[in-house]
Amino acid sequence: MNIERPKTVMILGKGGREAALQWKLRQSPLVGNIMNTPSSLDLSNTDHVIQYAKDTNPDMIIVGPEELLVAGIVDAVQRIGIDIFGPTRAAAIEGSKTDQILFMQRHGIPHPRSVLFDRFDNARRFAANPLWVDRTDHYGLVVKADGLCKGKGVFVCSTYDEANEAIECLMVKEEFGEAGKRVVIQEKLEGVEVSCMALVDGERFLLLPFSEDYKQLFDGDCGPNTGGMGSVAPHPFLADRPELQDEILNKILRPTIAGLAHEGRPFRGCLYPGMMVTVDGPKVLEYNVRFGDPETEAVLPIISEDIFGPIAAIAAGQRLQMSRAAWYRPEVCVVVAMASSGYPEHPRGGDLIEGLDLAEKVYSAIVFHAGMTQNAANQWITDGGRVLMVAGRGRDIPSARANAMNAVGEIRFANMQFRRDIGLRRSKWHSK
């Protein structure tokens, strides 16, 4: 895209991604003032996003959480005239996991057996003999709220008692409200999670470095589903394996992009498929239509092209030239999340943050500002569930990993949980 001047970019979202984004962004010379969002911002009320863009006009928007693209907020920019980037209501298939399913029943799309149930009795009485269970395998399903849960609507059952409970959990108790009213009962896959990101213009995209996402909350992937603990960038399962890369963007990318197309919804945005790669190959777990998180955090760091032109580009409705893949560096990048007390079902605020300038200066790491603010003192304090996410460099795993870490152990705030095994093998798929 051939950008005149510098760009005024407006950038919603409060979270680490957003501040991964915004130091990606000051990298580069197409890009002037970066908006952050004021904490004032009720980013729930779109009106009021609606009247705020108006109000300060940026030339371009990046929109970071899933909740306003699903909203349709990109709808709503497009009419007042500024470029927006993300997809437009009817393409945010990640509102719904019942549109994902029978998206890609359409298409063709590999995905794990599923079963969509929006009475509680019906679920119930099929969790206890789910029908592609054999009676002599070990007992497994995924229970899923059907609408947006912030990553923690998912709950990875080994036994009936654990369905039903999932199961009660949503559609009795209502812990997600509206959310959760209706589920999705799938078969437990094994294999290996993969991330994928793609910045897509409705035909065409820029991929971006598969990557490793660490989703529960403890040690050895064990406790309750979080919005993310951590990531690794590239993808280890997938760095020699570029026949696997292939197959993954053959029989899920391009058909994604090609079926919205095909459906009068066109994707322009951050396309992301959250993928399990089994013995029968790669199957979509659900689609995110907006940058990972904390996915991004390790992607945009080994990046070394500019990527604002590709998002300009998609944002203004134009084209990108060709489908390709990023330019990356030959490091490796691994991000810690250090999270609050009682995260994630009840976080806690206010804990004195220490540490952060010899968390950067010693170990050269990144330290982007998640859940956290300033008190009256212009003192950090936590301010949210994900309080700060930690990104280390290294040439490979294990110093990257070491530098993530020992930046890690500068910081300091009262009862933080993070996990100590970000980076390391899982024994699930070690030896394959």
Given for the second form:
Amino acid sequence: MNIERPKTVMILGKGGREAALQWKLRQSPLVGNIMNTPSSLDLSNTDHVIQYAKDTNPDMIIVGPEELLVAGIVDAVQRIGIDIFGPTRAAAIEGSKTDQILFMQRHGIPHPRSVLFDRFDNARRFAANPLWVDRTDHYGLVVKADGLCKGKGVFVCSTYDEANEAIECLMVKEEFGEAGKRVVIQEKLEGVEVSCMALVDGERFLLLPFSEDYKQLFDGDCGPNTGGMGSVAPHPFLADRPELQDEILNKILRPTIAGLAHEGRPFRGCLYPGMMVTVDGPKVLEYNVRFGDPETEAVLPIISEDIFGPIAAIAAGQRLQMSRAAWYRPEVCVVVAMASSGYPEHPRGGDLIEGLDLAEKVYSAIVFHAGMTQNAANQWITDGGRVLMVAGRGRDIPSARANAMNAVGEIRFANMQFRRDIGLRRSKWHSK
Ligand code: AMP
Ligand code: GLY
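Structure of the form predicted in complex with adenosine monophosphate (AMP), given the form predicted alone:
First the chain shown before, then all remaining chains and molecules of the complex.
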């Protein structure tokens, strides 16, 4: 890479994750112009995206959303000679849960016990098996659509009726179309959920700080699942457990990278296994092949080194010098999502957002713009489910949380929704 001339970087994606990437890259002397995704660009149309890349010809593209990766954007952009950060279609295992399970079985990577189905009657019979009732008489099973469902294809079920309904929704009503025609049914695990992200060059990796996602809409992890209502980095449960961190690298991250390379689909990009740390050790719930959202918004603000170098090297097909962890400050970052009225089912747009200028002045907080746009009078209005991601930094969780909440407190829009307990999760596991 020619490091004398700052690079023009295009970031594909319109959410808080992409805003955080842009915030981080803007601090790099290696980066010149950063091109956002224009609101008119339809990211579900790969041909349009490629044409846009041809027309604007950036030095490098970073891909945010999984849909583009699974659709093969990386393969297509490489063919037109532009560097791109992300896995090829073959390596983008996020696209099929079945592929993920079979991959983990082949490589001995720990995961929940799982069975794959492509017939409704078999799936339903299997869900009725008393095997799913544990010794305390609790039913627990997870039904997952095989394909991408914008984060909505996973049903964590506590009764047979719930499981049956989930199977019906996917396989009979086909509410998610092709994506739900095959399902994975797996045991419901208990433990501490961990997000692990690493920038991978096909063989070596730069590990980003472990982080924690808050997926449910309401305080106390209640209510429907969302794209993520908040996050914390570094992960509080792992902070003083170096042996557990090593176990995650040795049992999950390294064998995943080696397994994909061995299968002739080396992974280049951000690999993000979502996992559950159980009494039997860490197990993979899902592979993501991109930066996590909202984890990225919590992780990047505490990283002290310039990560553009490794990103550019990986995008150019070059190698990292060695596998290591990214340098980060002895700080905590707490991210609070502010979501629009009706989120996640029917997010409402067009509500006026007030107080941004004051929020942006809160010391040690960063306001990442996500689902918002400007109206004809140049006022900010809501335009999506998660409107803003507010990141607070501090020496510990209470101070980081206070900084985030102070900024949140300045912002107002109609029927806004946010959680007040980000950073406060204390399961029975955390105290062990
Ligand atoms: P996934 O999209 O597979 O990461 O699943 C979404 C969420 O569902 C996860 O973040 C977990 O909270 C939950 N989940 C998925 N699989 C399981 C499982 N086997 N046991 C318990 N919870 C799960
Ligand atoms: N935070 C969950 C995800 O990015 O999939």
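Residue numbers count along the first chain shown, from 1. Since the structure is predicted, the reported quantities are computational estimates derived from the model, not experimental observations. Between two forms, the rigid core is defined as the largest C-alpha subset superposing within 1.5 Å.
> Answer yes if the CA of residue 328 moves 2 Å or more between the two forms after aligning the rigid core, and no otherwise.
Residue 328: C-alpha displaced by less than 2 Å between the two forms.
> By the 2 angstroms cut-off, has the C-alpha of residue 354 moved between the two forms once the rigid core is superposed?
It does not, since the residue 354 C-alpha is displaced less than 2 Å between the two forms after the core fit.
> Quick one: core overlaid, is residue 122 moving 2 Å or more at the Cα between the two forms?
Comparing forms between the two forms, the residue 122 CA shifts at least 2 Å.
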